[in-house]
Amino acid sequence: MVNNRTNKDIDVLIVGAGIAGASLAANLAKTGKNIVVVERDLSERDVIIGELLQPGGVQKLEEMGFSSFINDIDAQPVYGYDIIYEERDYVIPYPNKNGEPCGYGFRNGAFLQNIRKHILAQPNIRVIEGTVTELIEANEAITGVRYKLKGATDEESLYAHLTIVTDGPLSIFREKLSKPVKQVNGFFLGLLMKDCEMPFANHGHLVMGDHPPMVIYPVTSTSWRVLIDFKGEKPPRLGKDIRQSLLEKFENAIPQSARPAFVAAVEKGKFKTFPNHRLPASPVNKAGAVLLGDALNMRHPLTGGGMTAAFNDVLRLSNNLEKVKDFSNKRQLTKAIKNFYEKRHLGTQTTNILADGLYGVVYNADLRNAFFEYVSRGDKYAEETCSILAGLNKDKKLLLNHFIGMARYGTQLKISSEKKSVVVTESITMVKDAVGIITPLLLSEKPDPGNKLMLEALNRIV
């Protein structure tokens, strides 16, 4: 959709139409400020990603008043996870206090297409596709973009009140407008299993073990979604010994119904990689921009948090910016941006704790097997926990109180099952392990007076 405005005239531009880009355009555009929107690839992409919405992405969604999104996608709706654990499982569901909160499982492309369907059909919002090649700066400030049309060769100009990048995981701008500390802690394989039937059906599965971790959810009526986590800085090689891997590793880990669907999704061999990146957010404050999504922060998508944390910063975001009456106003816009930086993180900080400290915890034999018989409890352990996870809740110190407690539980039970001369050290080591996960996911985050109280805590349980 092509508008008859000039670029001088643009309010605001956004660099990437994937989740976060492009629902922010969507969200921006009902102020009626004049948008541009560049993306380098306009098709449905086929990603293993973005494809679990929580309960709270969801309300994020309908906030703003977009959950139409969800339509004619063949989307699954999800009401809690099953945790499978060797030979046991529990099944937690989600909060049900208004009605019955419940996220979606989903094809990610099918679900961007059905966004970006809709900013094209939007009279005040420009859509390019094309290759932002350059940010340009003029005295420290951001004044716009360089980028090349798809197929072109020449570079164009761009120039707006506000650039927003929301390039994605692989930002090549992320260095320009933060200082970012990312890492890479493994890779997931992604693979799809047909008609088959998993031991709770509009759930996500949870299978762990002495194995790594996998994540099984529904993301169409006839198919669900495998996850399977490689740790390491290299990707699986994807040769023809993967699959007698696979087979050998994971075929007696997934629940028995499902097991000759994995084996012929394993034969078929149709595998994607993708990395597990942690990057908190370290924004520098830079006049005319903004850094948003993944290019700003990412967390370990096991627990499927990433659009439930994206959509908390589009909705944020745009409340900021719609106080902003006349864009050309830097100082307004200035003081908009930086509110967005300062408070962001209440949105978002559990999410990126829960999903990073649930990734230490499995791979930890005692921690995991704590963390099972902890939510096994049910009542307040597994639907509190739960709140966390689908982000309905955002309480921090709630998290690190379960998250603690989950430890000494776990202790508790060693030394009520063996003799307490083998046990002592092996519990004195199992929470030191939780405060050693928890600990440097706090001081990621946002500092704020709370942090520091709740590390002393620590100090003294240590």
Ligand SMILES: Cc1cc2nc3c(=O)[nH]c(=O)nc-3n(C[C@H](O)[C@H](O)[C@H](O)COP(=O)(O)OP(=O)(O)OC[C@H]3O[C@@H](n4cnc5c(N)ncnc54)[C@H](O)[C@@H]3O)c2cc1C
Second form
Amino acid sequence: MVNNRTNKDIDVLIVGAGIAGASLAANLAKTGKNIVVVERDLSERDVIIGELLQPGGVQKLEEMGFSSFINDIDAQPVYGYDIIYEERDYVIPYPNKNGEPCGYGFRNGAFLQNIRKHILAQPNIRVIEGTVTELIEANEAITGVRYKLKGATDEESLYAHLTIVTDGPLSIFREKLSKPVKQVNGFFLGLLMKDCEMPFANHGHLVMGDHPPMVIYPVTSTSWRVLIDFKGEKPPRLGKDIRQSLLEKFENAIPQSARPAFVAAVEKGKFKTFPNHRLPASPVNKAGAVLLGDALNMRHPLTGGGMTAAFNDVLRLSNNLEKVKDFSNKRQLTKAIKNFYEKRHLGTQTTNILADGLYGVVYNADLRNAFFEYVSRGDKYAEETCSILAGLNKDKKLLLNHFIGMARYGTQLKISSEKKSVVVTESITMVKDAVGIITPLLLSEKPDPGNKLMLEALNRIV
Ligand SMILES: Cc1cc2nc3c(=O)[nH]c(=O)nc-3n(C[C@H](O)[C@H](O)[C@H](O)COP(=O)(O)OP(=O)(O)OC[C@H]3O[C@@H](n4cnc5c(N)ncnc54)[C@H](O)[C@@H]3O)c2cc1C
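In place of the form predicted on its own, output the structure of the form predicted in complex with the ligand.
Complete assembly follows, chain above in first position.
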């Protein structure tokens, strides 16, 4: 039971102790603010989401002083990606010339429990296990929440100077705090391969070909997560035919050394599926509230960028809020939040554009081939692309240059390998397709100086 006396003193109320909410509580607690977190289920979750943290996300954890969240969970260092394309492959290491961190693969539930353990131990954070049912609004501002304690039937209220909503990908509150245009691109079906070897230990593997894409990465010292894409708005049917269909479509695409483990995982049949969304951020400024994490912004998980985007946001928002000494000062609080919404894209836009851009590429036979040939050139073609994937390099212009450069390179290869007159139209289509994929992604991010020039340049290409 929460009484009115404690209630009055709450600076920050966080809805959801997932990746964004729990890490934000941990970071904000350093300012001494009085924080309450309401999470509907504090037990360790068993999910297929958020199991590869890119180096850029690890870097943000380090900046917040939270590297230890990765300890003692059998997390596996990840040093780069192996791109497997039909019968060939090419390995791209993450950048590490300047002491950049590596990435990590882990079970998301175990990682999250480490963050939750930390917040449960903070004297100025109170964690309540309960479900938030409503955001309380008065005079055009959010003033708190209604919630039900776990197992209780009656609702209670909590009031705070600031309510931060991080209720995840299936958020029920985002409509109140943004103008969302959410799209389901497809579903990932996840399974775990046990006790096997992949071509490169401690690497992510992107498997592309004449089949839907798969991503595979280590999540413990003895298991690899396999995520298989099912395009479309409906989840894959997990009926009696699914095992046969998975083996027919994907067994031969899995590297030889891991095939027995893949077959065993399929036969075991413990499949989990989850929708893959695209949700450009479109927050509305509402006094007393902030929307964060997947509730605010989502991109395709093909590149494993969600947690990195969330940690970028957590750090930026905390830095802004840190400057507000007294949260009852509404004007200062509103200014800090507005500034966060204005600038957050600088930390997340390349992660978003690359994720959805690459998803478009892997489903286009010509561009898929062009992408593999382009990164196989090594040098900056592989390194710079990988630094953006890693979440370490946030240069949007560089991303666009590589994206269009890849399509141009594919075009050149096609012209030189076939009869010119036959392929010219298709080759032009390849560049046009690339522009067609990247333009709406660019447009859905908040514009910054240079955006107009980039869009004009893209228009000139086609
Ligand atoms: C299939 C898939 C694979 C992915 N793989 C990766 C990956 O490898 N790497 C990566 O970086 N990202 C990945 N992501 C994205 C990543 O998982 C998310 O970006 C990240 O988890 C978002 O964190 P969040 O805090 O917003 O949401 P969550 O971590 O989902 O947390 C939301 C929390 O809110 C709680 N909650 C919800 N409603 C209420 C309520 N009414 N009251 C109280 N509590 C509530 C939930 O119980 C939960 O704890 C993947 C996504 C998908 C779909």
